[in-house]
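There is one chain below, alone, in structure tokens, taken in the form predicted on its own.
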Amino acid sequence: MKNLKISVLAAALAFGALAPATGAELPVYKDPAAAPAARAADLLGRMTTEEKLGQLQQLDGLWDTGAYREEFPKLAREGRLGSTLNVRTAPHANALQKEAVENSRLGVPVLFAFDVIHGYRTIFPVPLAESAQWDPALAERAAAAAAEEAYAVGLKWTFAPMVDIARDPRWGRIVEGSGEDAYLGSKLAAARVRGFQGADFAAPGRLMACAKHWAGYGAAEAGRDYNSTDISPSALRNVYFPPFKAAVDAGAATFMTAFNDLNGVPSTAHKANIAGVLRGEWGFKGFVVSDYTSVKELIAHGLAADDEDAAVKALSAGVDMEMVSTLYRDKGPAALAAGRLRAADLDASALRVLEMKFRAGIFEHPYIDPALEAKTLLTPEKLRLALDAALKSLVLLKNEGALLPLDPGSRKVAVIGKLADSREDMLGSWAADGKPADAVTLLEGIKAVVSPGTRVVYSSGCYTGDASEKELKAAVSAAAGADVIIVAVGESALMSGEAASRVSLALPGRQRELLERLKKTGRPVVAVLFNGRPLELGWLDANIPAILEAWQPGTRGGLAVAQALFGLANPGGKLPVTFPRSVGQVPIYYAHRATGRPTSLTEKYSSRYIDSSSTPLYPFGYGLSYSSFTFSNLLVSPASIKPDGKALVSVDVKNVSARAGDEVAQLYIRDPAGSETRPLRELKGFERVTLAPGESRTLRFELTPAELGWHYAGGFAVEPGTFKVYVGSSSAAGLEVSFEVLP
């Protein structure tokens, strides 16, 4: 500690927030009380080539010790090193933060980043999970909690949130997003915003967020990861650009670009994308990073002829960071003195970052204090915090003649299958520091629950690949005269994320048959869904009477499905994707286009399978609960507006039921005729709410331009006519009203 504090001195020294009585006067960008735009150009002008370069350098260290690698210290101390990933822990980033700030010529600070996207020790519920929550504080709650804990390690820079809005699940990465609304994907995206960054990123316990990937990565052909995309600039704009304009809103201080090829350009090339939309058309004022060598990448993409091709590339187009690959230092020199990169586009880049730099604080506290490690991360609070998100984030599919909640003095429960064993699969994929040894199972969490004359009874059954013959008769063998069997299912954390894309959606391994087989019990049976995307699941909605979609839930997620499943409480979450029938329904999402031909029950020539249902097993918004709500006096007011007016929304929600719940009002709206189509239904409002038996409540929401336009060829307008009005529990939602905008 004592070192520490001379290493703090030290630099305070250095930046002037101690400067010396030597009648010099300070430089600018020593000084704390200048504002970083002009701190960032004085200290800009001061440097070489090769350390501006530096600053758009980002390395990684190692991802499973959060050390920095052999050569980190001399680049630091050469000013070449402007930011790391993976490089944490006070040891780790002080030593390497020291060489920066004090051996350097100018002092500038080393930018530590992390993949923090759903908690950094404290495991939250995958994004996906997060987002089925329906509630945008519980995200921001959750978002503030893990960047508290990332920065006690020495962290500033998260690369999260991702808001690409997916609608194929067959794409491993929809778990890290918040599904296919963008409506919804904007809410969340500007709430996990303000989670990590705070009123000010440069305080204690805050991190500059990082909205990814710029742009249309959620839109794989085929659900096929880092695949090409080829989106229209309707859809561009209305469905994909959104949730990235709510995060600029919010403030967002960094932007990443996707891996994919849009419309013929690799995103990381992207001009009219980046400096264009991104910064031209809103004012976007932070910088942009690369994804992992998605520079070096624009070879193979077949952009770039070469690595200075490349480089050049990426940096004219406005990509001011490189992450991992070192084009920019390597390639950057020869470039420059050619004519073929412009003194101006490096200037610029690095400009961006070191302004960052100022605005997140690193100058004046660059270090971290040892002690705060232990202090902060798996207190009781955020572990209160993970199980309440939890069990937000759970849905309620199926509860065929009110099996759950289940009686926690029940004689005998069968829980069967390795996911409700498994601490590591309740994490799910990108779980930062988290750790499987923290992680209650659901085994445990029922154990937790039961009452003590209840006999709990374990078989691991099934995982996601081979099981023997053996290991299912073992199975059945423990479900044998069982009160109830509970059976987890689904994916382990590794078959969804980064490169997890799949072709089926079908449970893996022999789960379907270990269900078939239990079913032949006769003794009811409960599944519980662990997994990151939506499955198919035809065959267990109709024969298995209870599912709950746990998705995967955390730290805290094991005890959070016991609680709901013996009644300690009261699932509410709603699904924020369509779950298709069958894996040849994808893409399929809520928010379509009519077509000539609507889907017919009776009429051949429509748009119809011949071989399966054209609905999805359960849509968008779906969600059920063991309360039961009603909906009435859908009233909006007034009749009619003009293009620039607002409309006002009521409707009242009672819970006709004997059991407190939630339920989540969702308002969708549909524009039926215009100079361009739009789709049948858009979300456009929702609140979710808790109501006691028998309490009725009036919901308010607020239609603006916001809601009512789209981005038309011509631009976003509000276009005169009928406006229909849904509202519900879900995209199915009943009540329907309509009012006028008029010319």
Given for the second form:
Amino acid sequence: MKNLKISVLAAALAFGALAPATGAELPVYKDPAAAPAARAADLLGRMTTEEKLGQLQQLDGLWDTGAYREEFPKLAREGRLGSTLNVRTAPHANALQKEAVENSRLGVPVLFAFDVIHGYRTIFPVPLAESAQWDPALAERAAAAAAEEAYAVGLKWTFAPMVDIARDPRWGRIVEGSGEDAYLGSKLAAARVRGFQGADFAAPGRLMACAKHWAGYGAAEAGRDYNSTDISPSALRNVYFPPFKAAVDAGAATFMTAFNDLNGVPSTAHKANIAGVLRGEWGFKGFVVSDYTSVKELIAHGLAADDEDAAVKALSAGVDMEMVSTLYRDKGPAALAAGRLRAADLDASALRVLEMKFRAGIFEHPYIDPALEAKTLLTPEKLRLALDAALKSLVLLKNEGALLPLDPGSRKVAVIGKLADSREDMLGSWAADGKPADAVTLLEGIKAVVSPGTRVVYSSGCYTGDASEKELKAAVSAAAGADVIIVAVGESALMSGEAASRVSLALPGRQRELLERLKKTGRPVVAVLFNGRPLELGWLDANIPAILEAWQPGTRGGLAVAQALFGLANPGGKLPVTFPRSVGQVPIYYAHRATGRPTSLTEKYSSRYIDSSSTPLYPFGYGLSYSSFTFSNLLVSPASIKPDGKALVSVDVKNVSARAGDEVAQLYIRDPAGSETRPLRELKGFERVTLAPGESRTLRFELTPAELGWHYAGGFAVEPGTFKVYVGSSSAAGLEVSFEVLP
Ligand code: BGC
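We have the form predicted on its own; now please give the form predicted in complex with beta-D-glucopyranose (BGC).
Every component of the complex follows; first up is the chain already shown.
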């Protein structure tokens, strides 16, 4: 602590914060009162080529310990380490920072980054589950709590939010995003940026956000991770871009390019997107980082001939910082000397990085107080937020005969399935420094909520791989005579996320067989799903009376699920992504276009399958509750507007049951005729409300050009004609009204 205080003082002196009045002129870059842009320009003017390139280099520390690599201190002293990923905790971060701030020529601090995706130590539900909350304000609070914890261990930058729209559940990274919809995804993108950054990301407890992966990564062909993408201009503008635009508008400090090839140009060299759309059209002022070695991968893609070519192509396209590979650093000087790399491009990138470092406040506050970690991590408030977040992300998929909620006074409850007793699987993919030991399992949660007299019997049955006959039999005998059998099935945490694509969406291993055997006992069966992607649940839907989608619900996940199962809470989440009947329907999403031969059950020559229904098993926006709700009085006014006008929509939603609960009112529009075809339905408004028994509320939505418009080939416009408006509890149900847009 003593050493740190001395270091802080030295740094403050070095940067003029406490500069003695010597009369000597303070360099602009050391003047905290000067504007970040002016400070960056002044500093850049003092740098050598090597130092500029050094600011563009991000290197990877040791993920498991947070330590830095042996060569980092020297690089920091030479001013050749702009940023690290994975280096964290006060001892590691402060020691490395000291080299950069106190022992380098210009004293430029290192920017410490980490993947803080859904929590740092207190782990919230995986992003796809947070999306199922349909509650951006709650996602914002979770991001803010994550930022506070991450900041406390020396971090100032997170590689989040991941805002890739994903319509293919085979792609494992669907778990990291907000699902299939551009509108919901945009609301969550903005909320998460606000949550991480707050009003000013220089403030203590705040991080710079990073919208990733720019662009189109979620459309990996066949759902295979890192695969190429081929996306039409209309789909880019109307589906894949909007959440990124929302992140820019919310003030996201940085962007990360993607691994994928997009229409023949790898994203990490995609000048049209980076310089053109992001900076040119949208006015993005932050900096752009590559993904992990994606600069080097330009060679494997077949775009760059060699290392130098890759460096030149990425940097010239506007990728400012290189993550992990070192081609800018190693090949930049020769490329500059030969005129293949423009000095102006290098300067522009270095300037952007430096300006964000000034804006982040790390010149004035380069160190982290080692005492902060213990005070900040896993606080009771954060754990309460994690419980609330997990509760709100639960989606009730089926509840035949109102089997749920269960009676906490039941005599015997059988809990089956290894996933019910697995801490690490509660945390999900990208769980940062979340510790399995902190997590509550479903089994523990159930024991905590049932009556003291209830006998809870557990048997592991099977996990996600093979299981022995003995294990399956033991599960069936454990279930004998139970009032209810609660079976945990789904995926392990590692089955989704990066590099976790699947060709099958079936329940893995012998889970289905286990369910069949348990069903044969004749006792009521409740299936709880832990998974990071939509799964094929047709058999479950046909055979199991109650199904609760719990996703990977985080540190307090098991408790949340138990509270919902036993009626201490009421599920109210809705699917942020369509659940297909079978993988053969993929890609399947609600916002598809009509076709000239819409699906018909009776017409052979209609758009359909001969061996399956065309409809999803559970549509986008679907989810039940223990309460029942009705929608009525859907009104729109005025009856006609101009293209730049605004229509107001109102609807009454009522809880017609005897139990308080949440409903998510969802507003969809359709523009049935125009110069280009548009989707059958487009989500353009939603609100999650909690209603007491019998309570009714009038909800109001505004439809402005932002909601009504479409990116046509000629640009964004609201075209005259009829607009239909649907409001209801999912993308399938709903009341309908219409209004006119006059020419
Ligand atoms: C992922 C990024 C992540 C980065 C750093 C890459 O493999 O694609 O999403 O931020 O690693 O960990």
